[in-house]
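Taking the form predicted on its own, here's one chain by itself in structure tokens.
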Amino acid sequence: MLKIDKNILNTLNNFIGSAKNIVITTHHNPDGDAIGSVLGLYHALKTKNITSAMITPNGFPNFLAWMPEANSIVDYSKNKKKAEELLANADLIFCLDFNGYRRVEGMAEVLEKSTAKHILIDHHPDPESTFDIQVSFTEVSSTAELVYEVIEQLYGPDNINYNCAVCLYTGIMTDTGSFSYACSHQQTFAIAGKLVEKGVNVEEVQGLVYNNFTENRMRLLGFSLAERMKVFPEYKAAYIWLYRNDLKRFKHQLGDTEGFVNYPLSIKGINFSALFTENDNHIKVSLRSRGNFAVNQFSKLYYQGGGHKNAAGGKAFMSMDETIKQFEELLKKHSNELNA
């Protein structure tokens, strides 16, 4: 078991016990780990007859909407008034799967101004010091795994019911690519096993998340690999780029490009992959690597971003053509590191 400081756990328990209005939130463009963690904590508190509200800065992919009570999550981008009211009245806010307020983007100001106690539970490096309590461990596979540790150490394993378990399992599964990366710790598999004991059907969850493509999403993936992927064997790198018109052509929905950045890493000899997606006012940058090339540092240097050593993201405020031209120059600049 991960050893969380007893003083932190005691303080957190006191905060929860005295709180009248609890809010659970996560980062902008929430992924499986973010939504799984939010819902997992929500269900765990519910077993203790503790009511909480859930808020996301914007929407989340349809392939996560099946999780129990996902329809209770308030989308700040669509229901700003309700979300701001919940945050204004909150006396305790759980901040899950992000290490700083800028990660919630448009919701940052109202979240930061809240007078509530702010509790960080996260596995990203370099957390900001603005939270009242930090439960931050970079060595865990996912925030969902860390939420499990917090719940078990606060309340014991009996307070993790099926609804909590299936949400946390989804978070762990998605943030490890179905246990193919970021999971070389025995405890990750031990926790996954405990969640399965609660009734999680591994094959069913796998199918709901990964075998749930729309036809358009599948065709967009095929187009991305056939027409929008460039490979640089000399740098052990590859990238995919998608213009807004490409996304429109395939009727893009939120989450449709989730995981696309991982596909070039399946090419023999490729250890660094990037996905550039054109938005209205910026280029979204997703980065992945294998081995020792730290994409979080690369993202911090060039894309105002960050993340994990092998999985990071950021933004480029240039045209798509300028962005990919710059990226190709950066491959040359970092050639020695990429070939190390």
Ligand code: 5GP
The other form holds:
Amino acid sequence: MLKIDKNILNTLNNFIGSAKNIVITTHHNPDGDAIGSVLGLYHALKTKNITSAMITPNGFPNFLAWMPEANSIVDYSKNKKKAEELLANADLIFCLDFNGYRRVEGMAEVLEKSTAKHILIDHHPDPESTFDIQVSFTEVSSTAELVYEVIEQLYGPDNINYNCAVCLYTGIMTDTGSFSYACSHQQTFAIAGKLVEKGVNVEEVQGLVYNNFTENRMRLLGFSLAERMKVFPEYKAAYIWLYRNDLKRFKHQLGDTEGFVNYPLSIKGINFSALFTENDNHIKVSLRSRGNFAVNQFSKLYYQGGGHKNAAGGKAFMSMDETIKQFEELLKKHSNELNA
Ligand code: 5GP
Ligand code: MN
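Since the one above is the form predicted on its own, can you give the form predicted in complex with the ligand too?
Now the full complex is given, and it begins with the chain already shown.
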């Protein structure tokens, strides 16, 4: 069992006990771990008869919408007034799966300004020290795994019902690429096992999340790999770039390009992959690596971003063509590390 400091657990217990309005939130562009963690904690509190509100800075992909109570999540970008009211009235806010306020983008100011106690539960390196309580462990697979630990250590394993279990399982599954990376500790599998014991159907969840592409999304993936992927064997690297028009052609919906950045890593000898997606006012950058090349450092240096050693993101504020030109120069510059 992960050792969460007893004092932290006691303080957290007291905060929860005396809170009247609890909010649970997560980062911008929430992924499976973000949504799974938010909903998992929500369901765990609910079984203790503690109500909470859930807020995300923007929408989440449709392949996560099946999760129990996902439709109760308030989308700040669509419902600012309600979200701001909830944040202003909150006396306890759980911040899940991010390590600094900038990660909630447009919601940062209201979130930070709220007089509520801010509780961080997260697995990213180098968290900001602006939270009242920090439950931060980088060695866990996912925030969902950490939320499981918090709930179990606060309330015992019996407090985890099916709804909570299936949300936490989804978080762990998505952040580990279905248990293929970031899960070298046996504890991840032990927890997944306990969640299965609560009734999670592994095959069903896998299907709900991964086998539900629209035809357009599948064809966008095919197009990306056939027409928009450049491979550099000499740098063990590859990138995919997608213009706004490409996205439009395939009727892009939120979340459609999720996971695309991983595909180049399936090419023999490729250890570093990037995905550049053209947005309204910036290029969204997704980075993945295998082994020692730290993409969070790379993102911090060139894309005002961060993340994990092998999975990071950021933004480029130039045109697509300038972004990929610069990236190719960066590959040359980092050739030694990429070939180490
Ligand atoms: P993705 O490429 O899937 O958007 O993000 C991969 C990882 O990088 C996630 O852990 C995510 O939290 C982190 N990440 C993505 N974008 C940003 C960003 O703009 N800033 C920081 N600090 N982390 C990011
Ligand atoms: Mn995560």
